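The data below hold one chain only, encoded as structure tokens and taken in the form predicted on its own.
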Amino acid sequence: MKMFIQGQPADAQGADTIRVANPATGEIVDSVPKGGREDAKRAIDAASDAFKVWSEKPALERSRTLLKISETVRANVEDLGRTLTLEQGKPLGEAKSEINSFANTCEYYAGLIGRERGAQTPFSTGEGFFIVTKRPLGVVGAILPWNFPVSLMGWKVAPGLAAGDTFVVKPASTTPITDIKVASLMVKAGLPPGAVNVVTGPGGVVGEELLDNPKIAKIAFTGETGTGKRIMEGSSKSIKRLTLELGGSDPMIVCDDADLALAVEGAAWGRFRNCGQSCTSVKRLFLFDSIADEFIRAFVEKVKTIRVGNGLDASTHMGPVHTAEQRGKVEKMVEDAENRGAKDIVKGGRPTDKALQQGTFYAPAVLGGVDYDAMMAKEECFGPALPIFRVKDLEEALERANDTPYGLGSSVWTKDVEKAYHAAERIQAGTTWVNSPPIARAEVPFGGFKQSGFGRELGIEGLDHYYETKSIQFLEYGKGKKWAFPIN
């Protein structure tokens, strides 16, 4: 598979390649060029040239193009979904859902183009008026993660294209193939060549060019908080605009009046979807003492039904951890919690099934009695292991929920609207779901508090981050003072 620059498959200047492996089997899916700075520069130049064309397209034409992109991607959902499962590992149903999510996001922003409303505002002195307009930023560098490489590409390119911006996409080296295919389909759907380019290669090389190149106006990044901090530092050299969606340690609070059956399903979905590898997975579960035993009994039965296996197998509920390195991080966190006295409510670990030995599988783990100083209580656990904490009431739950440097997502489960609103107001997180697992929707702004990043993706707010705001002031002739210098 080649890179995608100026509407065409492209080789890198160097001959080195990156092999993309299937985490379920260890088999090589394909290889992509190991791009370098010169390759990134070619893509940036192509995006810069395309910006002159795309940014001047009428709003209606941009809207129609995004709708056609959505239609074209949906028509290829089977191929794209299979490719995504092969390189990322998630079950095929989840992969198809992610492809459709990309299409949904394009449709949403197609509907927003040209719908903005401005205002003419008089000066307070009565001498004239001003108007505020929005202009596209220019070329955007989109740096993508491996956990949701397609849907999160859509979160960036859809609002950016709607605003009139163009893109250089740097996918994760372990999941570049589906993104390349999607970019190719976008051009087939009518997007001008060069408006979206995909450059594969190490983040320390391709990513650094995106940070250093003066033609890049903005960086949109999803990934680890540590990497986000390095991007902030690097982008400061040329004062680039930034949107950072970083790590999270999302709390889920189950109150004593919650619908427990619903909450059990929500906890299982929220923790083990995509093998727990989501920024907004349920990562810390807080149960009121009075319902904890009942909840745990039902939750254990639910978790034991989760079938781990190859994502292409229709019976699979949860695929592998994406890489051996990532599995090792999960194992380290579980071991740390156990060493601090945690008990295995559901024993996780590497499956013994011979058919799964070549993959990076890890069975769901549920732990009780976890120390609040344990790694999985303090840091982000990006995998299928869930710590459970007992609390006496909502105030204790809120205090514990906020005891983290992160603030991305959260959820509270209760039938009491007043209690739900109180919790949502107090939880320090960008989103609080009430009686729902963490589900992102195109029309709802998404982003974090504290070290979970800043800026917002999705919603009208997400579109605003791809515009520059310009003020135009009109002074009416014959009004106001006569201008002269020196000032008297």
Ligand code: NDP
The other form holds:
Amino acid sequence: MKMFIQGQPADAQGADTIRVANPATGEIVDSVPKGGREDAKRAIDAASDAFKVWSEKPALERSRTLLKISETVRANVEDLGRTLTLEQGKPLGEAKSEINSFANTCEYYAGLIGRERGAQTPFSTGEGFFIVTKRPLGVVGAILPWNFPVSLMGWKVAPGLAAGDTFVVKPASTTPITDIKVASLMVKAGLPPGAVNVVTGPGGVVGEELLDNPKIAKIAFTGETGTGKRIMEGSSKSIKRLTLELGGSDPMIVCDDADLALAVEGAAWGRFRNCGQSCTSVKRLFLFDSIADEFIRAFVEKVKTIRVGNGLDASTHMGPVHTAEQRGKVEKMVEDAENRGAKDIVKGGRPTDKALQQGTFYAPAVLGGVDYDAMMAKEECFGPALPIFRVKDLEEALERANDTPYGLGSSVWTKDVEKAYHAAERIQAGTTWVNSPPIARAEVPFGGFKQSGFGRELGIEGLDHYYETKSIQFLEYGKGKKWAFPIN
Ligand code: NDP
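Now that you have shown the form predicted on its own, what about the form predicted in complex with the named molecule?
And the full complex, kicking off with our chain again.
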């Protein structure tokens, strides 16, 4: 598969390629060009030219194009979903729902633009008034991770295109194919060539060109906190606008009055969807002591029903961990917790099933008695292993929940609305779900507190991050005397 520049499949200048492997089988799905700085520059120039055209289109036309994109992507959900499963590993049902979520995001922003209301505001001195307008930013560099390659591309390109911006997308090197297919469908749906380009290649080369190039006005990044720090540093050279969506270590708090059956389902969904590789996966489970035994009994039964397998197999509930390196990190964290005295409530690990030996599978692990200094309590555990902590009450749960440098998602499970409100106000995280697993919705702003990043994606706030704010001041005729020079 080639890159996608100026509305066309494109080779890189160099002949090197990146091989994209299926995490379920180890087989090569396809290869993409190993692009370099020159290729990134070519795409940036294409996006810069396209900006002149796209930013001048009336909002209604941008809105119609986004709707057409949404329709086209939905019509291709079978092929795109399958491609996503092959390169990422997630079960086909999850992959298709990710493709549809891209379409939803386009529809949402298509509906927002062209319908804004504004106001003119008088100066406090009575000399005139001002209006505040919004201007598109220019070319945006979107740098994507491998866990949700398509929906996270949508979180960036949909609001950005709605605002009038254009894009150079740098997908993760292990999941570039579906993004290239989506970009090509966008142009088929009527997007001007060059408005969305996809350049494949190492983050340290293609990504760095996006950071260095003065024609890039903003970087929209989702990925690890460590990479986010580098992005911040690199963007400072030309003071680029930035949105950083970074890692999380989300707490789930189950109170003594919670609907336990619902919470058990929520914990399984929250931890094991996408093989535990979501930024807002449930990564630390806090149970009130009084319900802990009952919850754990039901949860163990639930976890034992999870079928691990190839995402293309209709009976699979959970696919492989995305790479061997990623699985190694999960194994290291589980081992570290066990060495510090944690007990296996459900013993996870590499499945023994012969059919799964070529893939990077890891069966769900649930651990109890985990030390608060263990790696999985302190850092982001990006895979299907869940530490359970017992707490005596909500205050202890909140104190523990906040004891992390992250602050992305969180959830509280209770039937008491006052308790839910109290917890939501005190958890230091961008989102608190009440009696729900972490589900992102196009209309709800999403982002982190603390080291989980800054800026917001989705919602009206997400659109605002793709504009510059421009103020225009008007003086009423005849009132200019107040600023006559010299000042006295
Ligand atoms: P990485 O940070 O490793 O990579 C993300 C992207 O950054 C990739 O495209 C990568 O390219 C690129 N990159 C790497 N180095 C540089 C650089 N120096 N300059 C510019 N770009 C660079 O994250 P992962 O792909 O491993 O994704 C998993 C992480 O993302 C998890 O920590 C997870 O929590 C977080 N995440 C956060 C979300 C949120 O909304 N807060 C949502 C989803 C994930 P390449 O692949 O070529 O290395």
